[in-house]
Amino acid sequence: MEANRLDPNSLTPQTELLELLKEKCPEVFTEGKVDAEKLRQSLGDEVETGRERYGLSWAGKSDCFRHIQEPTTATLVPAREESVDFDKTQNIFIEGDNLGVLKILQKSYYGQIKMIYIDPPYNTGNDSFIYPDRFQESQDEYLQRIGDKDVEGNLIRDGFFRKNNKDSGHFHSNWLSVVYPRLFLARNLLRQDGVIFVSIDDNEVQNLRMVMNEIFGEQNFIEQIVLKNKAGAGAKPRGFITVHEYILCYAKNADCIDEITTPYSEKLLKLYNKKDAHFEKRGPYGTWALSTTSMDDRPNLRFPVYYEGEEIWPEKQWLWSSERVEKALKKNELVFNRKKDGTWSVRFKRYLKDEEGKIRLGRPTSFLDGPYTHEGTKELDKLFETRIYDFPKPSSLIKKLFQLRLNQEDNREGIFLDFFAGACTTAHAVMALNAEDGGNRKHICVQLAEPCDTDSEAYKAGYKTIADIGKERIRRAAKKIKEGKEE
């Protein structure tokens, strides 16, 4: 009996789309090929045929689709000698070009990833990354170009990595050609209710927003989070001192997400510091003013509340209706305090747990005041006992994002992906979260063997590549967490 032959090629978005068209629209095929005219007729008025239309274009965009559709025959090779609990762990670190890796992952992880976080190059003009600087090169030329290695097979920074200088004629185009195909493939890996977070700053935020609108769809935009990432900086020759960056959040399918909630912050939890007879079931409570002046005038919210025979009126109006206030009175959930001027303040109790005994969740805001960048640097310095990597993201930031609950789902399961892993903050964050709440999250981190500068502290410490730093960070963080020494 002849063994079945496996297709060594990676799954491509083109193949998937063709199969979908064959299933849904067989009439548009002629001799196995898509007939563009028949497809246009089938879609009718939904096809835009004008030459001028809204969209984002750049030098090299057409080549992006060629790179996306090219299958790869590359395979993942296990590295047991570098691994910890290789046969038991379900966490994966992959050393390689993330574009190729994303193609390989299509078969096994299509539609399986719960959340993605990436921190791609910001294109400041000072960072180096791989980009296609010749837009008409052949596949052979491309393969020859990316073969820039030394005699030991290591990548050569001066050959493989190029600084995308702002004087370049294709400064933005180079960057767009890097992020577009990777985000395109990443979308396929997300679950229908999955989300992606992408860190960026003002250099490319407008272009990234347009790219993600095109790939994910404007209707799946969730938020552009503003992150205050430092308290201040040195004087700039002109303009403002920049103390923020952004995190763009998009869903695979926003229709699958009815609600996004988040655990209360430590600052908010400190407000729940009082106890009453309901403490055992509902936990501690805090109090908030029942009277408000910030809402639009609503006459039905202006009425008297009676306490100890006195009639109490709000300064403007109450937050609640009279029916809700009456229920709160009967349940002893209002607190009355006489002020120095003889009037009363009325506050309502809010328990940490709801009536079923479940801890309440809050709504995330579009502004995060920290954690700051220096916290990530300090965290890694402590782990390696030296300055090994500049400006890593704090693991507390990734934890905050991954703790977001979609549709009230317990966020302790699922696969979390980072394909610009750098020093592997994402892996650290996932392991720390599991240790804190007993979760069973899994992480996949992808990082190219980007060479460290030979005069850097990392290189002097024996880490030849960024991937080496990431792997060692995972090992050290895992050991520290397992020993219960994680702070």
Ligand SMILES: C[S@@+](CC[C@H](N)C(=O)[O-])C[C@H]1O[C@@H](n2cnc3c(N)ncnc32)[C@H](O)[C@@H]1O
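What we label the rigid core is the largest C-alpha set whose atoms superpose within 1.5 Å from one form to the other. Keep in mind that this is a model prediction, so the values were computed, not measured. Numbering follows the first chain given and starts at 1. What changes on going to the form predicted in complex with this ligand:
- If you fit the rigid core between these two forms, you'll see the Cα of Lys107 move by less than 2 angstroms.
- The rigid-core alignment places the CA of Lys339 2 Å or more apart between these two forms.
- Note on conformational change between these two forms: two rigid parts, with the smaller rotated by 12° relative to the larger (from C-alpha fits).
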Second form
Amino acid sequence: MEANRLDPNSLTPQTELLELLKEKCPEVFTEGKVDAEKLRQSLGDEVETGRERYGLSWAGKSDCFRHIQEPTTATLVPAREESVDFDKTQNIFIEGDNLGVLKILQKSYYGQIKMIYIDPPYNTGNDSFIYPDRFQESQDEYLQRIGDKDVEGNLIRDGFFRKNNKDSGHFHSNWLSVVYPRLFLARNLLRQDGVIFVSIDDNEVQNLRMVMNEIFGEQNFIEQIVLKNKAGAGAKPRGFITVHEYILCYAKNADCIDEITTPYSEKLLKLYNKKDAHFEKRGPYGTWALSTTSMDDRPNLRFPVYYEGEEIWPEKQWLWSSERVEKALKKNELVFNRKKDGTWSVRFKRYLKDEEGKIRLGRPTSFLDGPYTHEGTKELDKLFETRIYDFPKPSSLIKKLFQLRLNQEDNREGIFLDFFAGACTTAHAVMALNAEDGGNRKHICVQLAEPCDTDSEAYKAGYKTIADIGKERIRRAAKKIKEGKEE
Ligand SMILES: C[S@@+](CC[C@H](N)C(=O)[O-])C[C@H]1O[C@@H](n2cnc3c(N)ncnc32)[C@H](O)[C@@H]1O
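Having displayed the form predicted alone, please output the structure of the form predicted in complex with this ligand.
Full complex below, order starting with the chain above.
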């Protein structure tokens, strides 16, 4: 779909907020407008009146609110001829500036999205990212500019794109002014129990965290995941070799999320390789050492365990209390093996399924050891048989995030959004997950018609814009998955 038609009725966060205020505190309205003094009185001590206060500020922040509040004049136009299964699929690719698109989506997708993943520009200073918002200009000037196209209808690079380099006096401010309004609008789209993941590196992680604390609320911070994204090496003249980046995760409302779990990895599943014939309901089991030397001294965990009349002591201490060991002994959940030196090794059994026969899920950790960035490049190179796009994320990374289970809900449903879609790795990940587990997840990807460099492989192969690459990625990945050729 293309975002380029007029729709004067689009919803804005401002109108939403006003409706809410009217409902909850009609007394603060006078002749249809909010009386700020009355609102202050209603809130009493909850209003911060001191001149110095904690917060994040930058050049252009107040203009961000103007941009958030301006109703969009765009609407979506379906591109039937470019689509596969147009009438059946509810997956959507939208070509356009994500600021306008997020405004349009407010109407139909308010509170509907289960998970958002974005990989915005990291603001490295070397990247030719897109800074389409010039906050000094009027709405008319802005609308005129975003209409800037060449004779073939393509966006003009000079009019639309600016490089944000480190010499710019507003290096961080420019970046913040792009990210803030988009995250603000994105939050509205999340379900109450929805979550957002944002990839970022050290260039802006501190600012992103402040922005997200402000928009989502510190209480809704879930995790700052550290992703090891390369093996090592790399040329860096000074300092440490950086081998990681981050993924910030925030919830719309953390109170609605009691539990986040993740399926066991293949590596872990391989450890569940033994069976108790009489215990089929609980599936295969694995065994783990009951004795540990790596914990702090806990004298209450040092006690003898009795087996075949022998007294068995741990080298240092057991993992479990004596009551828990006692219970496991009664349930035949401990395994004793005589070692060559005549002493005993004691291991405990862990079944893949719980007592009700439900498959166990793991707890995600804040550190991910891969997948590495080069895996994303390799994946896309293979799909296009040439280097079409630099540094796409590996689809396995996004699969890992979208496979997380929020509460006990079946995680094979829901709408997943990426509004910095690039080569549409998110769409690929969602389709692959559905194929793996028979799920019915939907994806929405938004990507600007950013022109490809005319001397790039992509341009030579016929892809004039990154949006063209994204669309073709979706077609190719869907075909490969359908043919069962996805490994
Ligand atoms: C780092 S890339 C995302 C890569 C993606 N995760 C992947 O795996 O291919 C960021 C993308 O956001 C796009 N972008 C930047 N500004 C945008 C805007 N205002 N609206 C929509 N897309 C935008 C850029 O064209 C770029 O392709």
